[in-house]
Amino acid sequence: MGITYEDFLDLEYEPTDEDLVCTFRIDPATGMSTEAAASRVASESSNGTWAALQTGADFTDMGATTFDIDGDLIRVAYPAGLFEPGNMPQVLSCIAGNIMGMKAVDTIRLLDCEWPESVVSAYPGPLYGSSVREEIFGVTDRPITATVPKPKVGLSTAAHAQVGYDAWVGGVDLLKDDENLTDQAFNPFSDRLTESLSLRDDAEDETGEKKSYLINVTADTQTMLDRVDEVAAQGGEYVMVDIITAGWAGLQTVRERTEKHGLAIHAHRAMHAAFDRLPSHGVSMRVLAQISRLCGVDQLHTGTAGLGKLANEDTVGINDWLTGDLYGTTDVLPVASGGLHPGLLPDLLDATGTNVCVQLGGGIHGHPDGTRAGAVALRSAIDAYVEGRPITEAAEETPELAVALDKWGTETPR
């Protein structure tokens, strides 16, 4: 028995309810036909080689299948025993791994997967999701809130505590660190745990509402786990990872760690534009999220439906997927982050719902009044919106609001 390239194409064939199928777009090297990249993009991310090969009787054929071709676009089946279950680095290292280097192809885009119950089942899968606007916070009908104390790194353990209880006392309901503010010098972990956790509760008894606190933890897996721990001994309700950096590995064993705990995890996707950025090459933000999914966050930036500062994919559609039934797995809460201010909450929210988390930095602390000003300014909007009631009109009644929309006008920031 021998394989050759041709036998990882077949259009007559038809996905079993088993079979992993991931939808790529491809251009096709110079001489080469669509047909014959495609059937090498299934060959490579399976069991073929560039060699034909013979095989004896001790052979299990775990062989993809390019099974339809559009134009530029393939869907390659795979079949789940390819796969180890609960290991994604694996499953990535077969559908987005040696592919995306192909001299048969000058670009490949991972766009997205439809997975089989098979493969998902062996996934955690979040342990809040959405729930945790309830669970944690005790709230139904608004989008929770977030802050990122503003400049992100440089402040001191006491500053930036301060800049929380500020958000807190305003309306906000998370304080979040960014993405690399870890265990510096100017503010270390452990330090900058204790004293915010200290201003959250002080926040909670002025304000009768729950708050919380997204530290980031990213580091060695062993570090993220102590660190997991730790956030747990001293009261937290979450921890947040650098999904990407940090790797889905370690993302995976945090996830175990945490539901020993019952934590939540808020996870930041820092470097997903090396994959997501280019339209032809590389994978999609929706398959990132995906696999985000699987993995066990519980929130997620996805973007801001084109209203931020940062370039996005599709984000809506992204969190349709997030937060749509996948085999009974709990849903991921989107988080919109990046460039918000006030004034585009009306269009956000049209744009996204209200089960999501807005996070706001610079349109928070760059409040012409200071971080409470800017925080009480975003609930306001906030509140106006879920109430049905022109964002101008809640202005009239809360001056911060106003001076913020004087400030931003409802204008996307560049």
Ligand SMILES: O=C(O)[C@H](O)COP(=O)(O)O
Contents of the next structure:
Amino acid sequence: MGITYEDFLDLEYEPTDEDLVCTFRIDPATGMSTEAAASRVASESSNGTWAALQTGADFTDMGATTFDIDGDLIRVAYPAGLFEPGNMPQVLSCIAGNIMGMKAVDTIRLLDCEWPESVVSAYPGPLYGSSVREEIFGVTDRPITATVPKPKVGLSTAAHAQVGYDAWVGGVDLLKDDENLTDQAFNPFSDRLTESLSLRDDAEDETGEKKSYLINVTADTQTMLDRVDEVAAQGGEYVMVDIITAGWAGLQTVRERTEKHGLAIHAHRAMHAAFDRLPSHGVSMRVLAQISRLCGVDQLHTGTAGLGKLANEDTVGINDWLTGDLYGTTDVLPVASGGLHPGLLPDLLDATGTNVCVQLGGGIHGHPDGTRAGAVALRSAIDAYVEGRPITEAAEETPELAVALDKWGTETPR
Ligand SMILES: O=C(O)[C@H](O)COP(=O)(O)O
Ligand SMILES: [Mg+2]
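What would the structure be for the form predicted in complex with this ligand, given that what you showed me was the form predicted on its own?
What follows is the entire complex, opening with the chain shown before.
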């Protein structure tokens, strides 16, 4: 028995319920037919290589099959047995591994995956998902809100916590660390945790509302686990992980530990654009979101439907996937963040619906009257939207919102 590229292309093949089906867009190299490139994608991502191989009796065929070619789109079916149960790095070493750099294609993009139940069931999925709104904050009718103090790094521990306090009492639900704030000398992790949770308690007393803190535990895996334990011991409800830079293995290990403590995971996606920004190459944000759900994040940044400062692909489609059914697993709460301000909220929430977390950094702290006023403006805009009122009407009663709308209007920042 030998294996050659041709063995990985079968346009008559019908995927089974056990197969993981991946859709790729490919641009074959000069002189390479689509069929030849497509068969190489299936080969290199499963059990083939550039040379024809001889196999003997002690061999389980874990070959993938390209079963559909439609212009530059190809679909590849992978047998579930190719994948180690619950090992996301291993899955990605198949479906987004060597093929991303192989010369048979000038570009290749993993656009979408259809995950079989046999693969999904080996992952924990989120502990809370969008139920954080109700379970942590007791909120059912509105998006929850978050804010990142700005400047994103450099604030002292006391100043950072004070910004959190001002935002909480102004009406924000969640204080969030920025993606590059972890444990630096100007604002050490442990001090920040203690001081912020102390002011959180004050803000809860003052407002009568539940408040919480997304503290960034991102580091090497052992340090992340220590920080997760510390957050739980101090009475936090969440940890935040930069899931792309920390890596899927680290995230999976953190997810095991957060389960033990009942903590939720807020996932920041910094560096995702290295994979998904160029439309013809890499791994789509849609697939990164799917992987995040399997690995068990509760909240995930998914963009702002084109309204904010960051380049976005299909925010609405991704959010639908994250909140849709996946064999009964818990959903994920989408987080809209990056260049938002109150004037953009109606269009944003029209696009995403209200089962989201809305995060404003500059859109709160850049308010001419400061953080607390910025937080009041955000909350007023959210409440008006949920009540079905124009935010311009709410601005007549809430001067903080009027000032924000006057400053930013409905412009999309860059
Ligand atoms: O981490 C984030 O989500 C960003 O720092 C958002 O900041 P911005 O609201 O000022 O764009
Ligand atoms: Mg940020």
